[in-house]
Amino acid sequence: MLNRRNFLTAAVGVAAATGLAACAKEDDSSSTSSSGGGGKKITLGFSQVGSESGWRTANTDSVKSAAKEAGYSLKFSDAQQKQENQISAIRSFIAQKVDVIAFSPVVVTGWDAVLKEAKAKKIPVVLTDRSVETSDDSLFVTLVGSDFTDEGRRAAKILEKVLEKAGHKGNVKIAQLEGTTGAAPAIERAKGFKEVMDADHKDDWKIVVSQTGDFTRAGGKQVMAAFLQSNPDINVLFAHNDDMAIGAIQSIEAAGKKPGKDILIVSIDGVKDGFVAMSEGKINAIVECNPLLGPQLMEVVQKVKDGETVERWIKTKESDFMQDQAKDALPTRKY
């Protein structure tokens, strides 16, 4: 379990033959410049989920342009949101006998089988950004991203402060829009929000309707869309992530409503549009999750190459903002 401690030792690997997995669309990166041991430069496989959402592009190019920097051979991997190619790019990865596997796991299961060779071949796996559930903790060295379940709680106490500045009485209606189904932060956001509100707001707080809109704008507007059909009463719209809370603000305005007013909106993640969003008055608040994942991922595949102990979860810093903290923040936006 993520609460637990638990090492690996790297073995030392060279890059081998490039390869392709099936169906995915897969690259490889270099520099000039050598990292690691005895001056090799240090192999690193790296397996993104897909390019669903303007954060997932910023992490994407954070993790490239780190690899660079450190000097890295990276071999890059979108798996476009499935899982059978997710798979196909690890296994690919140890076949070419990269140094250290990375990857932002697609759904939280299934990875038993893919995680065992990688360790029956002494290559150490870390992940980035989501977790996965395992039969044996030993199958990745750590995890180095975000706290799921509490965005979902930050979420849920932002709304507590969205509700008092708007002056809003009486009760809560919300509607949710989750996540890819099976995903870490799908099921992680839900629930830290559902305990707040299970804890705290049990006698007028609802969700009234929830539906997954895949972290995408086009699922967003969608599935919003269809909840103001059938609950056209909604006061709230909890997103998972930004891109979905975009594309619901167009179904709201499509329906004739105004978004931050007729329905507050809460969401996560804080990329650029979500601020411009938020600075029109048309998100209420954001929980941030940082997508600038890349330099601490190279710091980890060092330590682990170097065979140094790592934390078993490395979290990464992150704020909250409320409307009135849009305009100022936006410049400094860096995804």
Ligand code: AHR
Second form
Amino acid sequence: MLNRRNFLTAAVGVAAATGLAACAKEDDSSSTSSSGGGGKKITLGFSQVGSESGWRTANTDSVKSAAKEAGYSLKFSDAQQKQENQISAIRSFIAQKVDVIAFSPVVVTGWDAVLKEAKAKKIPVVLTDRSVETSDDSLFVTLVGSDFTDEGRRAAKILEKVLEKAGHKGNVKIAQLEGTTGAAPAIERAKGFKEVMDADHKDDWKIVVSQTGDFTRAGGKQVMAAFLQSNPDINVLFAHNDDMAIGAIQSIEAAGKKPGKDILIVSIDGVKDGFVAMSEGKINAIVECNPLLGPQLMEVVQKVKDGETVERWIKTKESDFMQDQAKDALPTRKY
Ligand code: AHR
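Rather than the form predicted alone that you just supplied, could I have the structure of the form predicted in complex with the named molecule?
The next block holds the full complex; its first chain is the one shown before.
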């Protein structure tokens, strides 16, 4: 969590000074209208993690459409899940003298140097979706995003309901598919889940195997296949996102087992494909993580530009869903 982070001094092993790394993708989208109060149009530089999941696609769409709606000039860069690409993008935004920089950091550490460069040029930085660890609190203004530790706790609590509903008796042997190594949602979701497990299930639950699937379907599929080889008696899967759960389902079926029955599955996000898998009985419960952060982000950017004070952490509202809610909820899912 943001307020519990240790302050680390990070060394950024990146040489690039300005300009985007060759493999990062940048696009410019400028709207013709001016921002809110009729003043100069705000130029926002946004560095996105990548396009690793359905959640990320929905988040990108939300940011782009909200920027258009707000009348901002958006400089959007896709880092393809590489920190060095994000650092290069941020340096490029600084060189282009954007008004505000926003980014969703691929990992939590290693940002001090580039954030100091933005501060030296008086360009405010807003974090969105994921947080960072910095040596200096003043290096970013605010975080607009979810409480990932709480999502981990909620996943453990909803697993209790899933086990009860399935009439599960005996030991719970959990496989955990972690998100990208070093990313805030991977660290914090694992932490929140473990917190509940250590407090309430010391004797009956055990994480027998845990590895990163990098938040991707391919990663989830590949790692789950290996889990099933090494631990064929797994009876629960906790996946840090829906995409990895969906990939894992393919491996579970290929191993001749029934997802949602032989292996109970809890995942996080709540994307449409996750709801489809839930309505087919293959995922047992989903903890929602809301990707539609664009409108809140644009509001904050305007306030920051106007010199207004904003909260240090603007949290997102989210719900939890059990399998029996999936069919009703599916038609209303926007992403
Ligand atoms: O940071 C949010 C996480 O990143 C989402 O849960 C996951 O799907 C995405 O890749």
